[in-house]
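Here we start with a single chain on its own, the form predicted on its own, put down as structure tokens.
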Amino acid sequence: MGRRFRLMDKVYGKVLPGCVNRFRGLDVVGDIAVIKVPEEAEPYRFEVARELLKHLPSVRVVLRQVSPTSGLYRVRGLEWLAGERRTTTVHREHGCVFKVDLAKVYFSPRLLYERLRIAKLVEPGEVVVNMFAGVGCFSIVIARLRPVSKVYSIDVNPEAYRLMVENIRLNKVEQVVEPILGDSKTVVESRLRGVADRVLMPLPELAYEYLPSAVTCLKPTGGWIHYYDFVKAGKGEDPEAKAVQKVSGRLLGLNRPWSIAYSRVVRTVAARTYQVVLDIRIGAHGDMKS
């Protein structure tokens, strides 16, 4: 974090001094940098975009984020500012390629330690359900790094679909990973209930609509999910025990034993807006006293 914050200072210094220390937005995916421009910055973006270029030789694309993640796919809109004129790359993580297409799909490098930190919980010959897969990197790293006995990955996406059939091949998981194409409440509720050892939900914006169908997802005897959520939290405010007070709220009717295990703060969104992620432990059906 603090070498792209230099980065991107020497970058807005070198083209605009009075923008330095304004904003320092930069992420990299693959062979593509996507950055965000204050406002004052605006007219010298081009200028920004190919400065950038020198600096990050590994990089061949500079897009410009224009509006936030949206809609159904959670796609955010990009403008193109320099290098090659495309939206496609190939991203590497934890031993693993992903296909990814930035204008037609959600996809964060943000979630790096998140993806690795979830694959290494995972206990041999579980079976996982990722109800918000993308592009398959949740499941396909858990695939790779874990003797798994299966993963079904699930997204609403045609075009995260698309890409996930072929990361899966890509990454030699066709026989673990499973990519299912729909709503993930809808594909629970029709085929997959009481399947599942473990729920990912790495969708704040539906998680909590959605995790009722998570927990018909586990197995009578229980299991456990990974619930992701967006919480504002004010000065002086836990983002982490407002999560946790939101999500009792919900378990609280579902009629089965839970406990929050672990908790900590991804990443922060926006001004005093945390991403924050709940390991949630469900017990067995009828075993309110666990």
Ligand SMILES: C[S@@+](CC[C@H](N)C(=O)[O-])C[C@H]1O[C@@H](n2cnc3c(N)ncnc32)[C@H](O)[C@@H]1O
Second form
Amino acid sequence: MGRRFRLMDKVYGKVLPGCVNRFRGLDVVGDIAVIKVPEEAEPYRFEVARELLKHLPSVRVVLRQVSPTSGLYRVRGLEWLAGERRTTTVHREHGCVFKVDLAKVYFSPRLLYERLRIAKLVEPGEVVVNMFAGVGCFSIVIARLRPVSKVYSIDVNPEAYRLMVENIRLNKVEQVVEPILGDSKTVVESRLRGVADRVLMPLPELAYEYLPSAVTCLKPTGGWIHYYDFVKAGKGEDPEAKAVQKVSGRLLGLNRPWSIAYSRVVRTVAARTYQVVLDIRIGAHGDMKS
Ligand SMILES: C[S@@+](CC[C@H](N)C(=O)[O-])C[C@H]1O[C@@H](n2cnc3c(N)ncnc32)[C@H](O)[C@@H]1O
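Let's see the other form, the form predicted together with this ligand, since the form predicted on its own is already up.
Below is the entire complex, every chain and molecule, led by the chain shown above.
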């Protein structure tokens, strides 16, 4: 039983001892706790939130997630439950600070390991393009931890862009991270063709469609693409193998040599649905042997 599970179990034990389906999720972003409330506990959600506040001294706000992340900007529906009435906070991770507004932008503290994993792969002097940057988390962690020469950090949500600009300044990486507002495919096609050693695609809903743009973005000598996707896998099926199979079909048509160097399940997002990342190595133009 994890720490978050034990905590919610304790909270429900106090407010609603008869509730059997107690854990539906708890995220802590800065000083805001976001919980999911099981249907049977809905009438007691404000009491649950007030009780939770007593157990988390650093938390000042409790919000309830009422709908999954959705829409172009991948924002989740929220309801205020307890504490201060706000949706903005500052989250700390890997020595970086991220200002976020949970009502207006995407942010997940659960990508903590993945952000560090990618940053550790970046070589000195690389040019990185982050096609779906949100408030700039991957871009800023990379720029703070690695001596990169440039990170182009693109997002289409004006509010995410505004916060990204602020986060770049707060983390003192203005010399390295260039924020760009716009659709990443359009931005890549118009001004970032052939510039990158590494491209990040942390938006499973669009990564498959935008994969050719990511390849276009890489230098003629090749480079890396970190590709995120959602995969459904039934009993006995391997989500990573399914992701590899899906992407292979797409890569075959792109006329560049490629190989998938690494894959992992980042998290389970729903019953038998997984977020998978593939680290794809793209070879040089005209070298179909690698
Ligand atoms: C899942 S979030 C990624 C957030 C970020 N990588 C992080 O670590 O927090 C996806 C982001 O892609 C943005 N987005 C959606 N469509 C886009 C597009 N066509 N071009 C650029 N950004 C886009 C959304 O606004 C959202 O901020």
